[in-house]
Amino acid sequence: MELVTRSAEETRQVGRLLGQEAQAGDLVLLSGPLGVGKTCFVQGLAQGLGVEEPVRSPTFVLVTEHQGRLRLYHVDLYRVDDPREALDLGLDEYVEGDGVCAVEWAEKATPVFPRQHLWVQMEYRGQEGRLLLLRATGTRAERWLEDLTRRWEGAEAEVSGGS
């Protein structure tokens, strides 16, 4: 799935959709460059899933927990160099936790990673905003990313006054 988002609020509804539907052992797998965004896509994903905190990204902490209806377990790989060093930080226990983890800079570590998940890449497209392509690896994923079209597709016809 592609979709271009104009806004930071947009790439937000993107993951707040996402939010809303996600459940246990949900994995988000965003890559992409330095500010594209990928911090206001978990922002919505945590929006969509009740956090009322704020959201930052953790890349001195590495993994903040937040409690919505599910605890989501937000982690940015930026420091680190090595797939081992994420093994290190017990990525393996957040990835099969009990809540939805979203990882940034995913590409750093992909070995580490289950089979199931949902991939996020993000580009920057100019003026027209950002491309996030969206890939879906595994039954529940896929299922997660049908939905997602739908509500999507739904959002865009409210905004440009479609029925």
Ligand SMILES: Nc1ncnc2c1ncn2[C@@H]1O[C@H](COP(=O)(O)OP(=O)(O)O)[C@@H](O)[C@H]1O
Contents of the next structure:
Amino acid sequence: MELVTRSAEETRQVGRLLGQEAQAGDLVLLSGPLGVGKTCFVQGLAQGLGVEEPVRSPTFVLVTEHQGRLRLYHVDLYRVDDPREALDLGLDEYVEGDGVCAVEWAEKATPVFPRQHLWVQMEYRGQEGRLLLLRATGTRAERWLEDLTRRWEGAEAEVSGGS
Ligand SMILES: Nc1ncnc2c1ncn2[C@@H]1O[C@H](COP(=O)(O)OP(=O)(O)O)[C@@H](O)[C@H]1O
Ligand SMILES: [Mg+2]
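Show the same protein again, this time as the form predicted in complex with the ligand rather than the form predicted on its own.
Next comes the full complex, and the chain you just saw is listed first.
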């Protein structure tokens, strides 16, 4: 599935819709260049999970945890050069943990992740536009994405006055 957001708030909204329906063990892998909006997306995910504290990019600490309806593990692999470093971090624990895990710069550790995941590839589309390519692997992620698609398209219809 593909969608275009036209502001940071719209990108947060996509994350929020996912966060509202997230289940323990869910994993979101985010890829795309610096400043494209990965952290922004995770902020929405956190809001959807009911996290109240602010979410920032954990670039210097690699993993930050937030408590919402479920625990959120926010991982940033920007400074990781080798997938083995990600394993050394204990990344597999967060990924297969009791909470929801979101990973920025996931392309740096592709072999580390389990098969069940939602991949979100982000690209620039001009100044404020962002193209989001969402790909689900595994039945749970497929259902999660189907639900997002339905609700995102529903919200779009409402904004444009519906029919
Ligand atoms: N459609 C959009 N989606 C997400 N961010 C956007 C969008 N338009 C502009 N922005 C801005 O782009 C920046 C994205 O930053 P950030 O989420 O930290 O990126 P990343 O984590 O990918 O490096 C923010 O300053 C945000 O306000
Ligand atoms: Mg970031």
